[in-house]
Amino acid sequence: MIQLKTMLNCIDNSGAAVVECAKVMKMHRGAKIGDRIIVVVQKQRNFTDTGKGTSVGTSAANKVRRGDVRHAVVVRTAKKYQRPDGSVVKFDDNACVLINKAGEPIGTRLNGVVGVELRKMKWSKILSLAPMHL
């Protein structure tokens, strides 16, 4: 259950590490995996080159800044989630996908497992980048 100020990972390579929560879209409860969702970026991720020491700066590999608004789709939640099947669904953290305004991904990499409800949410790119899906 996401709801105002919790904070979430960012498992996309956009360049956000941390960001919190600003609104649910379209609802007056907590967002469950495959919603939609108004974020704020409070962590920058480092993106560095090791191969022949350059490091490659912060603000060319950074897609996203932070204090950016973003729109994000929840991929994970900590909050036990039950299934149709009866099986009970629970990760370790609470982390999103940016997303932009027409709803495809600003990153082009997943780091992570994602939720399958994703498939029944038509979230399609989403699941087609992560490398499993849980």
Second form
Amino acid sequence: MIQLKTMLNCIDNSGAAVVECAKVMKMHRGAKIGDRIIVVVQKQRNFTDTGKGTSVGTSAANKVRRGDVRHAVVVRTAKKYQRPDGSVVKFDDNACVLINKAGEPIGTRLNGVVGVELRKMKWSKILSLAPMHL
Amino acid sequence: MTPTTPSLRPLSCCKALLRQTGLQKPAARSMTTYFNKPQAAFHKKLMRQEEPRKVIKVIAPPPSTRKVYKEPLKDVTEAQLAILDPTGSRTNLFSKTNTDAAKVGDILLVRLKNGDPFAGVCINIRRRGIDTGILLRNELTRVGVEMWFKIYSPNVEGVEVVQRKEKRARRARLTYMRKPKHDIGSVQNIVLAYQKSRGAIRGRADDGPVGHENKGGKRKVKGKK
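To complete the pair, please output the form predicted in complex with its partner chain; the form predicted on its own was given just before.
Below: every chain and molecule of the assembly, starting with the one above.
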């Protein structure tokens, strides 16, 4: 349930670390997994950070700066999401992936688990980039 | 009569009058009208003696559903369990009376028909008959994930107890495990160890392909504790 002023983690290597939701591109108050939103970058990812294992470094080409306004897709919500078979998913945080207006992800790699609802919402590119989906 | 003091009861004379008129009441009661003998048919109808009794159709009340189905919800649950859990194994696994049941605090692995198997600590068992569900908590790529599963769902192929909690949890709902102090974290290692041991046993028993069941992790365990 991502809405105006919600802070999300950006889990790709586009350069943003924390973004704030500015608009939900649907006629609903809250965005769920797989919904498109417009975000404002609040925190930049440290470029010299070369973490082991799961964190990814940013490429110089598509760096996103603080204050940039971009489109994004919600991939994890802390709000429970119900599936048709009766099971319910809930992540511990809210996360998104930055995309351009056409719907292609800006970053080249993803870091973290994403919700499987992306398949139904036709975000197959993001789903294929994800290391794990649930 | 000696003249009396002016009466304090001005209507007292009326009482005597009324008494007199009251005497006329029986006379009025005994007043009769002339009785004309009624016609024959009319007489019959009046007397209603020779006419056969009219039978009014009385429709029996519909069979009472309440008397037949005294506990409808219980019946519906049983009917659905007969389809979804015919052997009763799933019910037995979460039954309160079973000593070997899966309890809150155990690590469970749920295998699905459509989707990856999910393992996690059971932090809640919500008992609602056919809608009974379990809440499993795990950590995937350092993000905590909680999933509710309906145990009687046709999508749920099997539920296994990977690890039992040694001591019974002192609560029915272990939501305190969301706090970092009590968070177990990833259950991946425990599940892999369990599957290895199961695979080993299977291998000895069947002499079949070992390791095909090990579909838990996509990355190798690097001794993360």
